[in-house]
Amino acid sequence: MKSLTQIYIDGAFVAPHGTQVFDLISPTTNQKTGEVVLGDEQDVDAAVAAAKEAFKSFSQTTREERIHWLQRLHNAVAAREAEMVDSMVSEYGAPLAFCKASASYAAASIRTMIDILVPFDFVREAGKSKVRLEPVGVTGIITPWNASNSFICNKLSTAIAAGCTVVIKPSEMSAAQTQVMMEAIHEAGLPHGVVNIVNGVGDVVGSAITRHPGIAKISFTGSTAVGKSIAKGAVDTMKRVTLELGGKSPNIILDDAELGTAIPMAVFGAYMNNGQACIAPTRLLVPEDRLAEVNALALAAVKQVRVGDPKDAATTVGPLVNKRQFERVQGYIRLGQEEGATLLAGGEGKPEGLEAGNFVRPTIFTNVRNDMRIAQEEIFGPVLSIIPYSSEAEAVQIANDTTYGLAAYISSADLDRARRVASKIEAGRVCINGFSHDPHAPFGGFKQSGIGREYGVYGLEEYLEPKAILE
């Protein structure tokens, strides 16, 4: 049982003033696995003072200094891959192959940063004048709980990259892996007040980080939700926020994508990290008179997802991480029937032996029309809509008629019909014939998928000010 009781400020490992205790549950087998005291106002405020006085020094390093410590940081963080693996997958709960991608981009995010600040021209000219690209100041980062320390790395090597200090706001749910961030971080041995981390619920710490005047700027990962209320509390102190929320994404296979191929890819690509990642391709749009072999194609691909104990190498599915989140998931199951989809696999329930724990049986529903809430809403779990359509133009309308724009997905024999889909698509990214990253291109929302970009020069202009002097 892990008893996690300190916070991290200033550059020491430190008791909270808050005292809140929050029990850390399995996802497997909704047992206690230890408990974490949470962070209060109090010590938000300590943790901004240190970042405001670290600023003072660290906003002048030169790029050669910030260089050095995030190759100190990457050193560290690349040190205890292996310790953030298995904290990811017992508390959190996605399967092993994911985690350890997930923990090896933690200390890529940091090496991509580094190769991104090399050449970065901090001065500019605009006409006659020369601009200057500042640190905006002490950066507030909010993190969700699936993949917590890759979020948590892109976004403090960004900051620092910048000449930023923070405080972060990691999700309560991952403690046991911030727990192994903080002590990489530390191993590190970054100047003391650069980076602080404070555990704790949303509406304590993260609502303090919202509203604190000593913070100028959020960077949060989560639900649109939430994000909005970030957006509403950040105005009252002009706070610029970068927003990375949620995502309803389409997957667009044209009439003539290699059906062999890409369905069995889409069935696995909107299953990833259990369902519970905003860029999934839960909208799976096909052409009409080929639903019929769409259907039999994915059902023999559900076949093959593996669902069971994350820690096993076969598993393709492990459990949603919590009892909340299972049942959100049930009810949206039970929804799509109600809305009259077809129920091509899965269900309600948890798959035979696996009662225990947060499991969810990988559900397809096909016959969906995009106005049934199983199609515009965030489901987060492994739930995928096979919505058919009847010309390219209709699949473009209906990839489009959704509130969110944070990715899609498009598949084609003719890669040059699939960029001008692309340009018609209203996302941030569009991944086409697979799932595609690429950290030095921006990555962010359209309308509700959020505001601003991370990844690359986007990324890194987010964290500056630009100061034109003219003479």
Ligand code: NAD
Contents of the next structure:
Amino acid sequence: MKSLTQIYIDGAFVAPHGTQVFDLISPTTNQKTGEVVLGDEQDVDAAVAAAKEAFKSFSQTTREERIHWLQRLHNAVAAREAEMVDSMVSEYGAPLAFCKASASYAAASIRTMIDILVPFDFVREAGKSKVRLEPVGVTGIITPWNASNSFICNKLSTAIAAGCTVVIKPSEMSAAQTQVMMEAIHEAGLPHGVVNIVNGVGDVVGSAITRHPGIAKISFTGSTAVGKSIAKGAVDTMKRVTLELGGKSPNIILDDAELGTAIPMAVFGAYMNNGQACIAPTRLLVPEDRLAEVNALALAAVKQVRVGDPKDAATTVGPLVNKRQFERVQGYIRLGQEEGATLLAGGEGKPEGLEAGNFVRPTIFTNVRNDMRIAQEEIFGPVLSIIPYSSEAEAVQIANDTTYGLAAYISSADLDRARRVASKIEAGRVCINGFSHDPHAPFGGFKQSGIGREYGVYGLEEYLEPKAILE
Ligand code: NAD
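The form predicted in complex with the ligand is what I want next, because the block you gave corresponds to the form predicted on its own; please supply it.
Entire complex below, previous chain first.
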């Protein structure tokens, strides 16, 4: 039984002032595995005070000094990769392969930030003036439970590259993952106060960060609903905000695509991270005259999906993070049937033999209309909606008919055609013929999927304030 009783402030592990205890429950068994003591507003005050003090000198560090600290952070995080994988698998039930990729990505994102920092121009010219890009100030980092440490590493390394100091509030549901990260950060030996971590719930610690006058910027990853409340709260102190929010990403299969490859890939993509991924391609848009063929291929693909213990390397879909999320997804599976979509695979209830955990039957709806709630709302579970279209123009119209705009996917045998379609899609990232990732390319949402961008030069600029010097 884990007992996590400390937070990290001013370079030291300390007992929080807060006393609320949160139970850690395994999603695989629904048995209690530990407890975490949560922080409160006073802990946020202490963390902000440390970060403000550290900002005085850290904001003045040179590029070389920041590269040095990033390199140390990278080494410390890379050394903890195996523990990160273990904590992810047991804490929120993501399959082993996903956790391995996510943990190695966490360290790699720090390395990438060094590559971006090396040639980055902190002084530019505009007209006759010099423009200095200066660190924005103390940054509040608020993250979700899914792939928690990779979000923390990406945001933290960008803040360090910019010369900012931080107060991090991870999800209370990722306390075991956070513990590994806290220890790695401590081992990196950064100057005291540069990184502070306060465990806590959103409406206590998260909203204290949102309101705090000592914080200049918030970088948030999470749901659109919480993102909106952070943006509203942040405006009173005119904080800068970067919001990475939800999605309902379209996956357009054009009529010249090789269905035998595209459809199985679409099914496995929709179920990535047990369907709990903001970029999951959950709306599969297919030519209506090939719907029967698509349905047959999707059905064959879903039979290959292996639901089970996430520790087993053969498992492709593990349990959902908690009972509440399980019930929410069950509700959407019921709703899809009530709305008149055809249930092609899966359905309500748990797979046989997996009754103890929050396991969902991998579900596919076909003949879905884009105005149905299952096609408009983020379900965050292994549920795919197949939506037929009659022409390329209609495919684009359906793809864009959503309040979200995080990611989109296009499959076609003709690259120029796919690029032409990509130019009409309202999303921050469009992947052609696969699920590629480029850590140098900006990441973020159009519309209600967010504000601002992360990664690469675009991400770094969000932590900097331009100051014009006119002589
Ligand atoms: P969530 O929005 O419920 O919580 C995210 C974080 O915000 C947690 O740390 C939570 O404690 C905190 N929080 C909650 N209420 C708050 C408040 N009032 N003030 C300040 N902070 C508060 O999201 P979640 O359930 O942890 O994660 C799933 C959501 O995250 C999905 O919607 C998913 O699409 C989104 N997400 C987005 C991205 C992206 O990069 N765009 C990546 C992963 C997840």
